[in-house]
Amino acid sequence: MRLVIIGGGILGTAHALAAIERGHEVVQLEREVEARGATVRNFGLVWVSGRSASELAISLRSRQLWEEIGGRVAGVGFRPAGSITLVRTEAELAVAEAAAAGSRAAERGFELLDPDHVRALNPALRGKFLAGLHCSTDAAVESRQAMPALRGHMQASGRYGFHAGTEARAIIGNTVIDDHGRRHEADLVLVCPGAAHSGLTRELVGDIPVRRVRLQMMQTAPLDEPLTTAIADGDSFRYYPGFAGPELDTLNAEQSQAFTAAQHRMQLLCVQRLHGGLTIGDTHEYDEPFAFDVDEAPYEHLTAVAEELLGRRLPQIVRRWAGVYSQSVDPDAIVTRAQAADNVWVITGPGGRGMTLGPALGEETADLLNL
């Protein structure tokens, strides 16, 4: 088959690798020059450890995928890293004994560890906290250099091309029509347009069970030691299924005690490039119209809780940075996927997701749609 797939971010680059490995023809479409959105905005986090009983299986699937592409394509940057959720209070501890003690603790990988443990197993870790919660199956990958790198693997291929600065205008029978007047011939249309549910997405399929969430992160200079996991805070749990349960019902009704975690929906996340650099993040905003300015408070909440837990000033802050995401809002859905003719589908709405889950997500929509 002859798949033109709209949309360069990770979605849509996981499904045209999908239909490559399958043996099929793939032309993709971006319209910037580069991927820009939430795809490139991200930590680069594979995020196991606090996915929904639902999506765990997908999670760990996508993991296995992640590992397998990143043995074949060195450029993505993966990395076995696994993470650690550092807890600083009581009832965060609870929320952690609780996963640490689940039913499915040790498909995720989870052990609880004593900090002095912490500190063997990621000895940056030189600050305050009582215990931390390890996911040995997270994983990490390089987000701004993963998509060239996919793209470059896929034209080894001999079936694949990428139009740059392009974007689809029209939809008509078979035939996608782009901004240079160009025709592009395809059995099959997949368009994953991240964020951008408006334009040539409301033409195709009306208003669908989406909504967009922005976030601000940051990015330090080269730390000047190994950060060997990824690292959390105990705000984190509030963001993930996996932990809900009395515990978390205990600590999100201390919530109002942290009053700039609380206003700007806060977690702290943190995971180490391969350049030495530490990204940081990040903050949950719901209701649009969404500043285009970025808050300083959130970033001096995310460096002292950041300094607390690694016991030491973190290196220079030399980027700042807000995105924007797509969410499905349909609480059986992971994604929103909505046909819009016989060979037209519009594929958006992982949540935060997408980088996890982009391998099994392009994986999932082939097996349906039998590629």
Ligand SMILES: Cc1cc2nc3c(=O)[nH]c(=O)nc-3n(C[C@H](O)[C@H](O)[C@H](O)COP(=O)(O)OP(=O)(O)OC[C@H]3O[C@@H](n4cnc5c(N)ncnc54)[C@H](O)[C@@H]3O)c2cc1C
Second form
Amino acid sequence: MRLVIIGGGILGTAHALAAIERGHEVVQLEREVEARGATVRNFGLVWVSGRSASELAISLRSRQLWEEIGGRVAGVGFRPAGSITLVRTEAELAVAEAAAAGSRAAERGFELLDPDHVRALNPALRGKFLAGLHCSTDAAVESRQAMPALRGHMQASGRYGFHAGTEARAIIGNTVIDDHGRRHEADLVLVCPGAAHSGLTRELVGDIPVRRVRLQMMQTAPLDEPLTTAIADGDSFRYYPGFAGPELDTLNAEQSQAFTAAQHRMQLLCVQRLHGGLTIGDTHEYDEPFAFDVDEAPYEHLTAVAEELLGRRLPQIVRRWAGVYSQSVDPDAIVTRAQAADNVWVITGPGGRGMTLGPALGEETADLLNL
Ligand SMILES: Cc1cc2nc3c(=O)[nH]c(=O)nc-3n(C[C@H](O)[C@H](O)[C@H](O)COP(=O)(O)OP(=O)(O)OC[C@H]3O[C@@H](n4cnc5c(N)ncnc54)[C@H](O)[C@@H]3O)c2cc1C
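Shown: the form predicted alone; wanted: the form predicted in complex with the named molecule:
So here's everything in the complex, that chain up top.
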């Protein structure tokens, strides 16, 4: 079959990869010169730890696929570094203890560590914390270099083409028409537009059950030592359904709404890039219109928390940015697959787990459509 895939982020690219691996031909269109959506703005975390029980199997499958892809395509930068969620209060500790004692803790690779064991695993963590919830299944990739690397890998098949700076404007029958006036014939069209819910997406499928969420992020200059695992703070428990339970209810009840972390719906996540810098975030903004500028207060909070956990000053902040992802509002849907015509599907809405789940979602779609 010949597929046209619209969107150059992880969902478009993972779907392209799944189709190429099954012997099909793929043409992928990206309206920007290089992907510029959520995929290049994210942490690159393959985050298994807090996924709900119903999402755990697909998360572990996707992590396995990332590992396999990383083995074949070095530019993906896959590393099975794991993560440690550092807890600083008794209420956070209770959530971590419940998670480590949970029925599926072994599958997630959870282990609760005291501060000495945390430091044995990640010697850069010389700051103040009560304990750390280690998750050995978490991993990381280098999102910004992974998309071009995956495209290079697919090009070697001889069955893949990529058109940068090419916006898909209409789909008529089996033909995708782009903004250069070119026509791309397809047996199957997969539209992976990310948070572009208007324009072509709305024309094809109307208003689908997704919302947009905006996050603020930053990156430091290289740290002069390895951060051997990704790290998170106890606020992160609030944003992952796998930690739901009475302990989390108590933690949530304790959070003062006057606190910057509550106002900006924040968690600390921090991962070291291959170049040594730390990618640190994030906030969650749900109400549109979103701010067009970045707010300083969350950065001060993230800096303070990161410095408390590391027990040292952060390197200079060299980049600040915001990103928007598309999130399905159906709690039972990991992603929204909306059919526009017999041979046209719009696929978006993986929320804050799109980088984690991309490869498995590509595989799942390929199975669903008998590719
Ligand atoms: C700040 C931030 C941090 C995150 N951290 C993580 C993380 O660590 N781990 C994780 O699992 N998830 C994370 N996420 C979520 C994850 O990044 C997203 O779920 C995922 O990248 C979505 O991929 P996508 O391909 O659907 O969308 P995008 O990456 O937004 O890609 C969509 C692409 O489609 C293009 N496009 C749209 N319309 C057209 C058209 N008509 N024609 C041609 N091209 C078009 C756009 O230009 C864009 O490049 C994070 C998200 C953000 C914003």
